[in-house]
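Single chain ahead, by itself, as structure tokens, in the form predicted on its own.
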Amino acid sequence: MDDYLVGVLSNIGIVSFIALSAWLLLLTGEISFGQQAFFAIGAYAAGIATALWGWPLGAALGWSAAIAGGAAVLVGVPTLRLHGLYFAIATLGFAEMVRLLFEQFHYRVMIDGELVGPNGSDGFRGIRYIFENDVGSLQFLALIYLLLAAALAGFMLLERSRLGVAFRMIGEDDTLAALNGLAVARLKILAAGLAGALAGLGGGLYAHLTTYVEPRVFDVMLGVHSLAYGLIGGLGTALGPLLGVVIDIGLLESVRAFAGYRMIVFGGLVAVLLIVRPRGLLDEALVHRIGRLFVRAPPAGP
């Protein structure tokens, strides 16, 4: 497979994790501009685990998801008391705070005569696990999509569970959900933790794909895009944000005809869809209609 295509597919897979992260919060009715913070936490956590502590990749990715999910829960306890615009601004402020903290974060260790580790605004170089362990680009691509498939399978099960129904009820009307006996605050914190873990896992994969991360990568535009993917692709299914990622990275970023116009086209697409299809391309109504095509009609009576 062509190296360029492998790179594009790898980017699509990794960005899909942060897109799913923002989509899960949208499902509960919350708009977050701060999922890039957990993506960054996961990237630094996984990079430190393999490059400085000598952990295997699997353990490092689990660590990245755990620490990002834990951070999301800690942030969610105070911020999820806010609603609408106030919550969105709070998440944006937190993400910028995390980015600025990484600008000041220094943790370097001498390894084989070379200082390795986060070096403030100069970034974190030397995350060489895949090279040191002869992990090829196709193998790493397979790992990305294996984990993404597992995440999607989890979402499919979630959609068919009481927890998934509860998340959608809260997203529709949290007051009515509370009146029906749902612990709205606890469920929102749970959703925030799961969303943070997803973003952290994506960040861990990103750090090992690029072998270098720097704080400026995790800016507000990454958060805006991750949110927009769900709004474009649709809120009816977990495949919605993936469709948004494919449209942006797979089409607008990768096709030369859109070179220099990507942000204009992407912004226009978001604006048009918010007017024409406010729940995205794969909204609940369309997903329901597609689902009915695969459900056999009951046999006619005698």
Second form
Amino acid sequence: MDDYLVGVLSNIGIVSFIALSAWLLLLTGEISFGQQAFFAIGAYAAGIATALWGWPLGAALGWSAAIAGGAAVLVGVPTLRLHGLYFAIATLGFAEMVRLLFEQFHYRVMIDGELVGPNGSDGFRGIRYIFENDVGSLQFLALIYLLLAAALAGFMLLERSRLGVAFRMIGEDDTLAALNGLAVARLKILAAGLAGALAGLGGGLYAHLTTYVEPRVFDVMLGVHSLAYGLIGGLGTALGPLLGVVIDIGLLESVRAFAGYRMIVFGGLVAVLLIVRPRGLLDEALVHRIGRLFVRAPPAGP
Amino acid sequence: MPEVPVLELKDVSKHFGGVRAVDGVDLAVARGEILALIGPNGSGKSTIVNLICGLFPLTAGRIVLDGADISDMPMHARVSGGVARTFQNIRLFGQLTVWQNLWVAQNSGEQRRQGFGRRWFGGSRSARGEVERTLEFFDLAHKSNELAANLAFGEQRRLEFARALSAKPALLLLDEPAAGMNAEEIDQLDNRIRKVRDDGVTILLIEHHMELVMSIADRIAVLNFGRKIAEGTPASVQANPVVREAYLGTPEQV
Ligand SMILES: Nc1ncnc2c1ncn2[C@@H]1O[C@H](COP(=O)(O)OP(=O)(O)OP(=O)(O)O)[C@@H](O)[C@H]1O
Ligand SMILES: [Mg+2]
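Next up, the form predicted in complex with its partner chain. The previous block was the form predicted on its own.
Time for the whole complex; same chain goes first.
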């Protein structure tokens, strides 16, 4: 495969994690513009773990998911009391705060005669795990998609579980959900934690793909895109946000014809879709209809 | 010695700004009975249901369930305590299937005691069987995989009732379950309410359909302008001149 294609596919895979993260919150009815904060936390955490502490990649990725998930729970406890616009703005404020903190974050260690580690707004260079361990770009691509497949499998399981249905109930009508006996606040915090962990895992992969992270990357635009992917792709299935990512990165960013017009086309697409298909391309009704094609009709009565 | 009532409202008030939607109401619902709550439009019936299920806080008074004060309990805890309701205006999860609406509404004590994994990821056979039986009872089995939003009006009404019942309540609050139904549907509703009562569920029924109320209620309480103006057997309430003046005598109810 040529390098360009591997690069695009890696990108699509990694961005899918943060798109899924924002989508999971959308499912529970919350709009977050701040999932990039957890992506950033995961990126720094995983980078520090391999480059500074000498951890193996697997442990570092687990750690990035855990710490980002934990951070999301801590942030979720106060912010999820807010609703709608107020929650959205709180997430945005939090994410900007995290970005500014990383601009001040210095943690450098002398390794092999060289200072390595986060260096404020200059970023964090030298996350060289995949070079030092001879992980090829195709191999890393396989790792990304393996983890993405695992995440999707998790979502498929979730959709069939009470918990998944409960998340959707909360998203559709949280008062009625509470009147169904669901502890809405606790379940929302759980969703926020899972969403944070997903974004953190994506961040951990990102840090090792690029070998270098800087706070600038984790700006509001990343959060807005992540959210938009789910809105474009649809709320009906976890494949929705992935479709959104493929449309944006696979089509608009990578095809020459759209060069220079990406943001215009993307913004227009979001605006049009919000009007004609407010719950996205793969919305619940469509997913339900497709699902029925694959489920055998119930056996006829006696 | 009289049994502890399932539900007691003690001097309950709810004011919206200057509107005294509910104003110093005392009401006790005895175990196993069907208590009908009637009264003119805007007399505070739905507000009482909203207060019992915790949709908004009381202005004054206390609500006692099974002897325990639940006035400050959050909504979901009251469901666990045994209170379930339907809505006057149908309120369902339209983007979920009929099956899903019922499955996740299940909230028996047994389920609440299960560990996190079993409760949220386990698909126990008994829970599925329970959904099947509820579907049968409400004649919705053929709609099991349909999105709730795609059901006909009468089916949605049945699904509401079914959803509330799936929580295995001790006390069921039905807010105008017959609204918009035809005679045959009301007949079926009448049968279902009786069967549910016979299964040991206490029912607070709010209804404008007097024929249904008079046939089914053990007792009736009458509200007017947020105040309770009468309470007693169907016969005594029907004969009460104050009630006739305030409600039953109005021409539209003939
Ligand atoms: N959330 C609310 N905010 C403000 N006022 C309210 C609210 N809910 C009810 N009210 C007012 O309280 C009064 C009682 O309303 P409620 O809905 O309880 O009447 P009801 O007896 O159920 O009437 P109906 O038979 O028409 O259903 C009305 O004047 C209504 O406008
Ligand atoms: Mg009402």
